[in-house]
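One chain comes next, on its own, written as structure tokens: the form predicted on its own.
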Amino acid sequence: MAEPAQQHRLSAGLARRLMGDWRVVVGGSIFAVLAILAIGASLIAAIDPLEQDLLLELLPPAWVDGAEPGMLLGTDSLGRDVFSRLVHGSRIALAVAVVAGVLTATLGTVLGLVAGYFGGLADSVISRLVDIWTSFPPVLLAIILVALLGTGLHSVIIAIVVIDWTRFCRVVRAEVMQQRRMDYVDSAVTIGLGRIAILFREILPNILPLVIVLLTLEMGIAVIVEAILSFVGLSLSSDTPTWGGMIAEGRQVIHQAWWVMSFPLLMVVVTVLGFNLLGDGLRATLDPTLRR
């Protein structure tokens, strides 16, 4: 009975530390709002984001003279509701952030574990691969990959995974090389645990907080990459509401209708800032060396 009680106290203490860090609270709140917008997009924004009405083109937001009732953030050059497109665009942003982030973290972490623990030939091959990969400009590589694979959400996700797995691999490899010198690893070897068991049952849980922090930061990067690819027309179709696509459309009418470009740009900035704050707060809370 003592062990569950101790685990409960540790969990309660961790929760208090997390809630006591303003970065975790602000970043987590932004992530929660984004998730609510994405999940409840059809309920929150009842107007069809694809519905066009040229009689309503470039109408200003609701608080500006000349606004149309019901068009909270105005309309774009095709008369489409900006608020509705923003909300539905959050689905694309969140899907790319979560799926690409998790896949990138999984691939990079596994390769980093193998390179850091086994060393030798495995470490040499993976390290050289990382060096080759990081020699290419990431955004340019993403554009080339999507151009080769074809436009679509799956191509964007694959491109992000291909260009960003090295970030996880390098950090995890360095951490595993430190962890394998720890006493708990020697104890696991002494009691007869196999190398795979030690790697995934002993070392991985100890570096998991670091992976979680990297994952939150990667999710912000994924949002930026998707916005860039949408901006240059290499993400989804032009009709599909994406924040990058909206920024590209708004750039053409920025002098007549500032709101078409400003609101999606603000959403990208706030979302990325939220992920970065969440990552910094989790790192300060979960990393014991930073709490000293």
Contents of the next structure:
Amino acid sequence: MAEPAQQHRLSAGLARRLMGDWRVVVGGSIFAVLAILAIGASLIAAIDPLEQDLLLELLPPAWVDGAEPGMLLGTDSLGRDVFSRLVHGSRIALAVAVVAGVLTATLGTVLGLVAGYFGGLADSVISRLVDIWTSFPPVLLAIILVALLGTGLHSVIIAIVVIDWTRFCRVVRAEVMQQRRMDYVDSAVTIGLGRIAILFREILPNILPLVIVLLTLEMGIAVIVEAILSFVGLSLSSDTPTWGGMIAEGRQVIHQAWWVMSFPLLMVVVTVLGFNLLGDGLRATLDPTLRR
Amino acid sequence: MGAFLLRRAVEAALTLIGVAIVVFVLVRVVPGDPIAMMISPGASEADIQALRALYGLDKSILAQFFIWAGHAVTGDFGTSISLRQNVVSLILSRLPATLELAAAATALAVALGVVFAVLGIMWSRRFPEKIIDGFNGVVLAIPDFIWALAFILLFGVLFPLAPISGRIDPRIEFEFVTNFYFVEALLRGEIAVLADLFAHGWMPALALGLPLAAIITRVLKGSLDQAMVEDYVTMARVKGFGRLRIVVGEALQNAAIPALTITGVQFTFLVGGTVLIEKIFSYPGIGNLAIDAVINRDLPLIQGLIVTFAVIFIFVNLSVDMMYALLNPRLRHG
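Write the structure block of the form predicted in complex with the partner chain for the protein whose form predicted on its own appears above.
Okay, now the whole complex, with that chain kicking things off.
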């Protein structure tokens, strides 16, 4: 273990490297803005996202003729404020991204650690499972799973975890198989550490940067999957504002009102690109083999 | 090779039976009552029981499975609860639309993939290669769901080039004998009908095919790059052949095997993607049908559709194996 002062220097160096990578800065900023929107939703968007006013239906955004003052991004076909629904929708998007992302990472990493470290029967069973799993088209699998579990946010999260754990499992397994041959593992065996202790206290910290990178990318995928499932009407009921639900509603009135679909679509794209940038940047700064 | 294919076919049949059992049990174990969705609010308990008995939902899961499997073997998948139609005829009437869409998307993907890979190699280590690689990266990062919606905004609303819903203009008066509209219009030489089908179809097909096109470009470009340093390419250079002729005439056929394999594998994902693309473009195929079946908890229809998808996937995998066996000399003579 490093001395406290040395450790401090290490983390200061890491922080400087992270801030020096434009992808980390841009991706991180998008994530931060999203978090602020989600946490402060009711303060930022003063109008109730559920409030319907049929006299104000399909009003255009503020910079277009015929807009209502205060309705920044216009209204949808029930006269609900698009900006407010967008801001409140970020709560669902972020919640799914974080919860589903962390659960997926945990399940996939544990199975990958076990398969990679113990090998033998455990490895064959898990690897075979990964092969079968990844031969199925994910969107179809997600829809079947939600059909089985019933609609709702918990089903969406379970579907993402059940489908995407293979992304972590595959990569972690390969990495553990490399780490297992390293000297520090031999040293740990020599000083008499148990296998579980070696796996979780010695190997896990070394593959954690890799897991964090994958987690960032997975959060972007989770946002897409949630948007897809709420688009086809299998996530939350239409009362709760979700980006996917807004896209579906906007698709119905696309010829009368382009803004109802465009803004939530833009939010999904920016969020996903943000997570991708952050992931790529983190990979470049955290992974010594890529850093050169 | 015969033994290899026979073994794959037996494996495929077993997989199909496994899928049928798993789906059947799972659909019944989870909560949610399809009968509750179809009764009118004033229905009496006796009415509900009668309805339950009509659809066989009052029997045990095991008994239900054997009844279902017994009928399924004879090609009878029961009656759709939400649409009150025979499941098989419902699926057969929608399947051609999905198959045509998937085939069009695959054709587009292969064409775009090959063209961009060849162009990338032609301009290797020069500026246009960077543009192709960059464009490829963007296409890979964005899923077909987003592409489809972006196309709707761009070519349906901003620059209204084409219709964004349906498969054909309902005002077109043309009696189709089959549901393979495109094939039929082509065979009967109906240019106007063909043009309308094309106008409706190119956007969903492109959205569906773009991710596959990007994958083909990447794989094919990689194997072309390797092929370009082989002796026969040097030989062709010595003979004074032009770069395009070398790439297309000599290197392409040798570099095609990895790209063909990946196309076969990815085709499964493309068929899975039709579910969403059909929903977005209100395209009347089995994908759209599947989403409605799931929302309505229409058990017979869900089962029939999952078996249909499973049959398609198994058939595709089998074809890929066969193609691979034919193309790969080691397997061909083994």
